[in-house]
Amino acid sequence: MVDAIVEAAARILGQQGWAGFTTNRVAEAAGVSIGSYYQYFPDKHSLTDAILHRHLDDCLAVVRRATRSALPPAALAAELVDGMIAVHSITPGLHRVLLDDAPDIRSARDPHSAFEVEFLGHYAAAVAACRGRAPTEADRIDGMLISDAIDGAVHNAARRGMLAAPAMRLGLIEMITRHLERRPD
């Protein structure tokens, strides 16, 4: 039931924005009573938090999958970019609302959160593996830059309705590949 509520809420939030995001609409779309909705979520802010955390979990799964084995730079870049595009294509309008309209979401961007530490740790390990070494401070910084480049490009493409644009995908893969192939000291 929780999954049905969160999925319905993500669709409504993405399609109708914060103004159209009501507990009654979510309950109806999820096929549950409003009482059942309130059993799991005391208000729409807690539901928005659940949507955000599900999205972060999906993003973390992409990075874990892509960095599970040492891939050459071009393959790693393609795996990361394609995975993030796929995650953000599920409900593309959702990201505009989460980033621009939903109140209190910015508080979830703690740079020292467990999510951020693990997420960027996977990127640093992948960069180091491409360079055939244990992660260094340079690899951590490059991992953060690559993560931020993918995040920014994919979020803005979602906002602009351009996630399916082949030129965006190829340009991002090329940029990430070039960065992975450079070998700083």
Given for the second form:
Number of protein chains: 4
Amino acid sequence: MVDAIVEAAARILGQQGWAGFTTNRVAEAAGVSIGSYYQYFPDKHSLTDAILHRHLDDCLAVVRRATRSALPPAALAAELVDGMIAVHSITPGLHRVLLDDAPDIRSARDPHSAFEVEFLGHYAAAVAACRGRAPTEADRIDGMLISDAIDGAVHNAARRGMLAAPAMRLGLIEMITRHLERRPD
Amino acid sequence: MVDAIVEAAARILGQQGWAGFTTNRVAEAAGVSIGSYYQYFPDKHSLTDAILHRHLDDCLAVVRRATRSALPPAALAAELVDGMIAVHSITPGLHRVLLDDAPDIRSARDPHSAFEVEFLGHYAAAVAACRGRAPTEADRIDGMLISDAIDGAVHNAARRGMLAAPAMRLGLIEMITRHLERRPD
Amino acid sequence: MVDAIVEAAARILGQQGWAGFTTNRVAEAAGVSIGSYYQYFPDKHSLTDAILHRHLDDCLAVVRRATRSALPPAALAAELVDGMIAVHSITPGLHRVLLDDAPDIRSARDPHSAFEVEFLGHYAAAVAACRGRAPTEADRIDGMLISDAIDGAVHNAARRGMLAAPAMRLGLIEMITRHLERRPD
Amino acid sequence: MVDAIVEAAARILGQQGWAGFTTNRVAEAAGVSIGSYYQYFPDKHSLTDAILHRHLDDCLAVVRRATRSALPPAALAAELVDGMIAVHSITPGLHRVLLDDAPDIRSARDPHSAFEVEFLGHYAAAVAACRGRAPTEADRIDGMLISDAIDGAVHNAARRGMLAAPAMRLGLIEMITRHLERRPD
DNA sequence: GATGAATGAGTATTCATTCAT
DNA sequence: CATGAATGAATACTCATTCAT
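Now show me the form predicted together with the DNA, since the one above was the form predicted alone.
Next comes the full complex, this chain leading.
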């Protein structure tokens, strides 16, 4: 039942945005009474939290997978881009709504949150491994930039309904690949 | 007076997010009665619209300026990145709040809106000029990707309070430059 | 089981007041499922009723005992005062909560209820016996006043945490004694 | 408007008890929209507070008046009893509901609240003056007992619809008078 | 009988919007 | 034109009660 509620909430949030996102509406969409909703979620905030964390977990899984072995630049770029496109292809409208502000969400998106630290740590590790060395400050910055570039490209593509466009995918992979190939100190 | 209201609204939205953003509070912060507010704005939506359009106009000005003369890759990249950083340095919290909130804002961020068309048109033109040719489909895609990468990097930097970090700026410029230097087709 | 529930209910009501007094919470505190609760009590009202009647029965027992033999004024006063202090010393917070909450309780506290009639009847009888005559209208009124004075003193003492204070007890006994000693017609 | 709301609230609370006492119902009874209610009262608690304090102020006025000059026992008793009967004759049902518990009210009825201190202080002073001396501990206790006895008698009389009964009034005055006449140390 | 998940009417409170002054 | 008191639909959340297992 928790799953049915989160599912319905994600659907509503993706399709109607914050405006249509009320606990009663979510419960109804999940085919559940509002009373039952509150048996499983103590308040509204915990629901947005659940949705957000589900998404962040998906994103983490992508970078974890990409870090498992030291990949050459083009392979790493493709792995990351394809992974993120896949993650955002489920209810594409949702993530854009989710990531930037919501009354509630700030804490989970805090720059020092556990997610942020692990997420960027994996990126730095992947970049360093790709460059055949231990992570440096430059790798950390580049990891962040690569993550942000993918983030921007994927969210805007979702907004334009272009998530599946091959030209976008190839161009983005190329951009990341070339940036990985540089040798900063 | 319209300006005072938009100013106050932007301040509140940037500092307190959607939660503190009520018409009464905005009117009060602008030193205007709520009655007067409704003399100038038919409803609340038109206020968020005004804030958004002010921001989009600032962004447009940046790309317009960058298109004025055909710049070499590094110069173009620096111009765009610095321009966007500057635009987002005024009330940095605001823009992240602004861009992704459906459905209030959907129309203005519609892929076929006049803004989107002109904005991406300028990007395509700048990329093509930089490559010394008339805009091709590849230039259009690359313009979009460059725009999106800058968007992602700048918004996430704003979230992290790192908008002024030189390493971020230089890395981003490098990434864009290298992508501009490629010769697709 | 009925007793366990009433016990738990009295405890919760005395400690947390009406705010924490919910059927689910009572059932849980009694170590009983809410389903079982409704096997024994048709609704919530019948539970408060049960608590109230338990208290009223305790009060009745006090006046019944005091009426058994014709006591001299000081002895009767002491018997009544000590009895009521004893009754209210069990969960002192409860009774103050209990007596004045309309309309849940109105019926049981109705001036013509069986309790009220018997209770005041005993008081009138005790006063008359103490004055060595059959009950007159004046004895009835004085019984009522004595009952009310004890009631006010005991409840306010409970509120102040002074139920056990000897000065209060002695003063109250003195007040009642002197009133019993008067000879009205 | 504040007055209209408090008036309506007192009426509802007196007639229907806590059960019918909802902000929406109060607003409606006051002929005011719920929005207007919240323009004048920040929450529900502040309304019960307002009602209670209105009552406590009335009670304080009675004892203040009785303390102005040193009265002989019978006169002081009559002044206090008649004053309290008068105060409780406005919406008689209300005060009984008000004084003992309500989720909110505990703080104002705290034994150390400013009201309690001033109220009992006046009683002690009046008793001492009546006995022609400076207040002693015995006067303090007797003041408290007299206050409590009046309280009990008046509230129970209100419950029985007997507030106007002369016999009750005379008997109570007699009881108080006799207690004032005693000479404790 | 006993259980406790499910129900939904009801409650306090907010906030965009109107309109008499 | 400007004001701000008044409005009331809408929202998050509670809790007495039911009923399938």
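Since we're looking at a predicted model, the values are computed, not measured. Definition used throughout: the rigid core is the maximal C-alpha set that superposes within 1.5 Å between two forms. Residue numbers count along the first chain shown, from 1.
The rigid-core alignment places the CA of residue 133 less than 2 Å apart between these two forms.
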